[in-house]
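We begin with a single chain expressed as structure tokens, specifically the form predicted alone.
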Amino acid sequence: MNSLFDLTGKTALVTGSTKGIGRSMAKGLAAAGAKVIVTGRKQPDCDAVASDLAAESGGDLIGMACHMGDWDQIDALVERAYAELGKLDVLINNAGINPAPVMLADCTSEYWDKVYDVNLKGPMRLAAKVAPRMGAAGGGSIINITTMGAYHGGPAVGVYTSCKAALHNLTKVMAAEWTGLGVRVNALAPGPFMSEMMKGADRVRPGFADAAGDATLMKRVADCDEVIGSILYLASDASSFVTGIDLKVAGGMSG
């Protein structure tokens, strides 16, 4: 059983892995045997946490930085990626930004493109990069983190959730263009976190973790290390037959 799980020999990429969520998929990945990017804004943050990681799991990363509201940036890590890789079986999406709520009647346009670039266009141009590359070395797969707010909506965070529920569609058509090539691509959609995310918004508003975490089912915020075992799920061959899908890794939270 443990070969379905097995990433030996593949290549991953984390985007946003310098710190929560992305940061223990960014360790389990590596615990499964993969050599993972681990990818941010700052190289030095990349190169600390990609050293920290190597100790802890015993894995193989290396630190790429990279915005992922900068189309230019998204390009030249696809190609320093190859370079020095050669190649990539595995990308997940996870980079995001949550900026303080904003009302729709205040957004501006600077503030909704900001939040548009990193969590839709950025995903988009880097799946969209490294698909026919996966493809021509015999597949791979993509998976895109949402939220489950996609699902919900609410005031003051309608930017942020729309554009996740706009990257839940792409992931289908993804799914869908890229199939042919042997590339699964798939979303997860993560309930409470006891992320860097979940711990801004509770300073912003008091009580919103506690909240959160009631509206699951099993009335808690998960630690950062619970998804280690669905994203090992989708990045491997126990999900072979698996593509277009939205996991939700919630605690039973409605959606």
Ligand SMILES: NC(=O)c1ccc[n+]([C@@H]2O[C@H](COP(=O)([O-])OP(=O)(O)OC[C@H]3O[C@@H](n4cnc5c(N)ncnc54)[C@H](OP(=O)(O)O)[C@@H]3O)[C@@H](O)[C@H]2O)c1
Second form
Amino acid sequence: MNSLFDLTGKTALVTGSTKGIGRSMAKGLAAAGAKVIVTGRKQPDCDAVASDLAAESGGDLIGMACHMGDWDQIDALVERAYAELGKLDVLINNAGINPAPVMLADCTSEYWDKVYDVNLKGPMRLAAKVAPRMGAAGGGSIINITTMGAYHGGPAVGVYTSCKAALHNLTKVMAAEWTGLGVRVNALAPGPFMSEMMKGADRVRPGFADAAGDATLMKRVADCDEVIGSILYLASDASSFVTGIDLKVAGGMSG
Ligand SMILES: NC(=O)c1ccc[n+]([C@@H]2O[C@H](COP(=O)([O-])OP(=O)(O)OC[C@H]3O[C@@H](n4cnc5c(N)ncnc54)[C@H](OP(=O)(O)O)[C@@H]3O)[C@@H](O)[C@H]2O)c1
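Counterpart to the form predicted alone, namely the form predicted together with the named molecule:
Complete assembly follows, chain above in first position.
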């Protein structure tokens, strides 16, 4: 049964994999046999994490910097990925930002654009550039990382949660448009994970992490590595008949 999750011979690109849950995803995919591209904004950071994860996982990883708010960089990333790896079987749109909360009455055009550019417009562009090439090579799996907050509205987090809700919708659009190419597209909605983002939110709003943990049935915040099993499921043939869903990995948090 292990072969269902085996990624030997596959290639994977994980955006935002220098830290947090993306780093764990890259590690897990590499341990399962995939050659993995680690991305973040700075090339030296990508190289360092790729090297660290190769040592931790025994796998094969390479760093390629890309700012997900910049379409020119996204297009260049795709060209570089195909030039150096020849194909992409798995794409995970994980990079995301959740800046200090603002009430809608205080939201500036710059704040809105920054959050939407990185969390929604960039992932759409990257997936749209990769899917046809994935299809031409026989298919693949695209996973968009959203949030449990996408199912709710709450004060001061609406810019972040609304773009993630839109990403849920775009996931279904992508699945509908690309099933004929053999490309499956699913979303993974994380609950609270103890990443850099979570630590940052807890610094801005002390007690945030504990409250987020308390909002789960399991009454805790997850370790980043607890995302690995679910991401391997969506990335591999274990989910060969699954497309257009959003998988909640959230300790029973309601959504
Ligand atoms: N942690 C949670 O509890 C939680 C809950 C729900 C949803 N999520 C979602 O899960 C994803 C990962 O979150 P995380 O908590 O692991 O975050 P994190 O610890 O802050 O890590 C974010 C990653 O994204 C990269 N990144 C940030 N801005 C970028 C940009 N403009 N272009 C390219 N890469 C960028 C960072 O790399 P560099 O800094 O090296 O550029 C880093 O690798 C996000 O989409 C987030 O919305 C997380």
